[in-house]
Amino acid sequence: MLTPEKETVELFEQNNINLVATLPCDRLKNLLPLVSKRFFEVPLSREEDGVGICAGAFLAGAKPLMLIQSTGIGNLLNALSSLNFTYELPLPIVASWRGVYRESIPAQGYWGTHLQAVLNALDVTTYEVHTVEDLPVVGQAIQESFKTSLPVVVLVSPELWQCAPADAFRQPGDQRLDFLGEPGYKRSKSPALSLEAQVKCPTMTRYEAIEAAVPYLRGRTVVCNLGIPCKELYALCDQPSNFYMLGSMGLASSIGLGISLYNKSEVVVLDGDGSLLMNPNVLCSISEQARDNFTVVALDNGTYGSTGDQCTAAQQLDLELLARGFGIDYTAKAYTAEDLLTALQLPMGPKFIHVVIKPGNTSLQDVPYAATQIKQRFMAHLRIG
């Protein structure tokens, strides 16, 4: 007889899920190892990052799912509304529903008891699982998400997991252990935390930097940060292989990473300093997951350019060194068009190119495509490629 955990992963498999983005909950501790063995798992350090990665993976033809704690839903609501609902991108989310069943942590209570009402107010379809008899709705929710091209949330009560004894998951010789200091726990990477770079005055605006990169971008898969950068890319090099972001600040590199995992074409992300600092967790995901076909071009003007050039924290730190600290090995700094083109030609990847530029925006028309048009022509490009 299958345990609830084994039945859950069977439902994932029956519905052709091939990427599971995860953040742990102690109620899921027996389910997560099964996921790791049977699916491509992307461990997350922040839920919004997972929304972006799953969106990119779907655009490239994958069937992703998120497996998280219900508290994390509070972190990703804006990403769902401005990315998944805007572009009509499916995302089944299976959430360990805390605060509602024999909860010993007081901080879980308020959000847990109000969560479903919040999701209902946002028109997010929800399902509840309390017992083994309820488990088939997991498959139903996955199917509904991909049929409607919208997020669907399954709230799984901890009541479900108490059906199986703890030793049901222990096998003879099983090396999976639940605490630090045992076999399997190791620090596999020690990033280089030194960087010698001469501080120079920037010579290009963002528009000029994108213009310099156009010969390289043409024909490649490009994800562009929201706001004026999209307008500038559209004016300089509109092509079906451009994914223009209309919202979801901080997720450009996450989306690009998800695409690169399921498409062999080179993926170039035109990101910004404000965006990267809003979701620096993506640098961790890039270090752990990115392939050789992935490049981030960090256009750093030290300001929030689309909202009036308010200063960002990038004026007080070095984004290239930050990327190195997260474990990205192949980095470069660019101040001129020649620097940028040279860095783009580096053969190794994933790459992080820190382009130091001047503040300033070019007055241009809006990108004339609706979100679903951007999605459709972009997906068509990926299928052809």
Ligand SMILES: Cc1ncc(C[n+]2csc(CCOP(=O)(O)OP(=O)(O)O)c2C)c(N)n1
The other form holds:
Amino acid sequence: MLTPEKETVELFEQNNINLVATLPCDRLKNLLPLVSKRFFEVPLSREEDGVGICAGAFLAGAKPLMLIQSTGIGNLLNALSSLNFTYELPLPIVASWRGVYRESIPAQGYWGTHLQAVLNALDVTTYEVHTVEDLPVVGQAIQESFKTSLPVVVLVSPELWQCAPADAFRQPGDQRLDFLGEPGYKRSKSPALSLEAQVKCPTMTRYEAIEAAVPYLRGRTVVCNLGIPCKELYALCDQPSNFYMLGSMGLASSIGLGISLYNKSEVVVLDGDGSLLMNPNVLCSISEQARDNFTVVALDNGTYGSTGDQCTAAQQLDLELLARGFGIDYTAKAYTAEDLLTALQLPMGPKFIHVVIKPGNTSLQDVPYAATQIKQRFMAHLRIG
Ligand SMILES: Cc1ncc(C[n+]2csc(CCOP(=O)(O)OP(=O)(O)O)c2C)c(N)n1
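Show the form predicted in complex with this ligand, please, the one above being the form predicted on its own.
The complete assembly is shown below, putting the previous chain first.
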């Protein structure tokens, strides 16, 4: 029997979607197992992280899509504006539209009835799906997103899924459904948390740390955190394989991860402590998804350097220990140029290198490229590389 769920995944397939980033909604519980079976799925712990991963995957040649609850759209608006609209990156988002149809959860109502106006105010095109007859707009929306290089949102009312009989989805071998009612999932990882407790005093500045990494970064794919780190990287080692971030704070590692999932070459992310703490969710994604071609260099100056060195919470914690706690096995700490180069050259991965540095910014010119120029030369590099 062709259920609305099966029709939906067929529309994804017909439009060559090959990565689906998901975060569940109760109303999607019959669709999600079909997606897990037929697509490369990236399960998320926050939707904004998914926008970064999908952007990276697109830059590397994939056709990504997000499948989330409508509330999650509230969690990703800055990323849509400062990443997708700024660089012109497509992203079809299929969202389970809560708060508008037979809703029993009061917290869904306000956002559910206002989100379309918010999206439209941001010039995000939205489509509505209420019944099976409306389903073809899912295909149209996907095509429009890739044609215009912009995000497009499809709001799917829970009304759609009602027409499938309740037993239409129970099939032998359907792993996720077979798990339902069982006493618990097996955990795949138990992080090892034995590190020296004290973070020692820094010796290098961020500029000196990037300078130390340059022999390794040259010729490699590099994603650079927003703000002054981009200016420093530009001054020290500008190359087409640098993706300079202009906004979407917190998503450097998400973008790098997305690229590394679709491109075999090594991806090095220069991230910051403030940015990692804005999106620690990316550490879940790295732990679950990253392959050995992925390295995060966490430049930890203990401050929001680019906005004037205000203290971050990194001063009270150990980012390396945090990464281990999330299940990233290969981690290292670096205080000197030599430590950093040695850690970068370690043959294993995915890696998280915690570089403890001093606060302080170098006064340098802005990166002179427009966002779309950064994207175009970066994509050309990935295609050739
Ligand atoms: C959502 C959001 N909040 C705040 C800012 C302002 N902002 C730009 S760069 C930056 C600091 C980033 O700090 P960190 O990641 O530690 O890197 P650093 O500049 O110290 O190298 C901040 C707060 C922003 N761009 N976006």
